[in-house]
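Here you get one chain, nothing else, as structure tokens; it is the form predicted alone.
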Amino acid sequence: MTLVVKVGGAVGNALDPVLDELAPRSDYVLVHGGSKEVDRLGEALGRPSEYYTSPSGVVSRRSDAAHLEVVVLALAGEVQTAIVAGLARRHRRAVGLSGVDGGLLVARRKEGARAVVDGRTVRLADDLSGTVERVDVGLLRLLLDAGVAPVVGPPAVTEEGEVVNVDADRVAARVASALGATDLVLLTNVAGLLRDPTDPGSRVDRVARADVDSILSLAQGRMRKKVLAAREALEGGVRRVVIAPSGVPGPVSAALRGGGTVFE
């Protein structure tokens, strides 16, 4: 079966750990953030990344015309370029591809996405983030079944062809379930869902799929982006989610022995 595996972008995500575990395998689609780059980028080109909080509490990226360049150029040019290249020097061919490749990520998007701010619930007209609701199944199987690794990440594209930033964590979650994987590892900079961000050893080790929605005051900031994405991926059919750190020893396989925190 196939396994689809997410390595995050923000600061403190290790990614050698990861493509030395994935490239002498041929069985997985690897999907990428990158809010690292997209920031670094963003500066330098004079647009600084802005971030809101939904009244859900749910912490996203704001996307109007000028920031989603940014999203394209980091995240489908040079963080997808830098993880492809690293496969190729560890004896992998892969393929990057964005969500608007070849219609790979078709996504509905938001409309009327709301802020909190000063308290107050304000729309953001301008957004131009999307919900992926749809993904080319048979692309990536061509890829897979020709031993090439599919390597995926933001933006996708409506129906109608505009380009909308999507978040990577329920990318993931879409493919996974797509493809029928049996298995989606977020791999991330903490060590997992914990019950005091300041305390590595409050990780919270096993949420059964009944007590997910429960569990999700717990999760704050990103995280609770990532705990969204393992209730999606189990509602669609994947049987475990794992949420684990990407800066260990084969995090992959420490991930699926329970180094993190298991959803099933």
Ligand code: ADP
Contents of the next structure:
Amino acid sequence: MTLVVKVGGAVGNALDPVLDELAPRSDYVLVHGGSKEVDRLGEALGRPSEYYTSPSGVVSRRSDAAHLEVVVLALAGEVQTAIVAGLARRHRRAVGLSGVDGGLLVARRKEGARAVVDGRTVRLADDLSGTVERVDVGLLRLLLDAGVAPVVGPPAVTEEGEVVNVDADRVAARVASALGATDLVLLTNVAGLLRDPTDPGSRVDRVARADVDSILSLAQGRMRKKVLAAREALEGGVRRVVIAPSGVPGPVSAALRGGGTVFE
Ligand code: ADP
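Mind giving me the form predicted together with adenosine-5'-diphosphate, seeing as the form predicted alone was just shown?
Next comes the full complex, this chain leading.
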């Protein structure tokens, strides 16, 4: 079984229980986000993150050139190094790869990123974000075969060699599909997809493939990206996707036992 685990980077995520569980294994790719570190570093550099809402209701960070520098420093630098070091402390060799390294994640730049501002739709001309179109599985397999854990995160690279920001949940979905993974676990700072985001007890336990589109209306804000990622992974051949909390003991096995929102 090849497993893809994505650990969230927003406040409230726990990394140690994830690394404790994954370090003894060698059959996974670990994908990471890092919004907390991006925010922290952006503030420290005087470049606070700005957000926009797309016409379809997806909330994204603005990715202009100045922000992309922060993303590279925070994700490909700080977060990835911390995860690789955390695995090293647990005696697992790991290699951190941004999507640019070895052409791992090839993306298409979004030409027409649009935001709703004061009720009007405007085009974001300076946007440097993209959508992953191709994953170099050969590079990942090389590492997996050598017992080295691949730790993968944004940004990605275009065919022309331009660096673009990509969403880590969608990266995880594309990596899982490309590897032929059986399971994708998206660990986050909430119990799963909630009917009422303010009520942790309102989790949706199971979503059948056929119902993913109808459940999308429940998922607003940043949860929407995870449901879109779940749909993308199922469409790409992944058998099961679980959105589950990172801050519980044994978060990966808990998720695989159904402790989250299971899409299958
Ligand atoms: P991470 O970095 O852990 O991946 P995100 O901030 O990207 O986390 O996404 C999780 C967040 O999505 C939650 O903390 C919550 O604020 C928000 N959210 C919005 N709608 C929902 C929903 N229906 N169910 C759960 N979380 C939701």
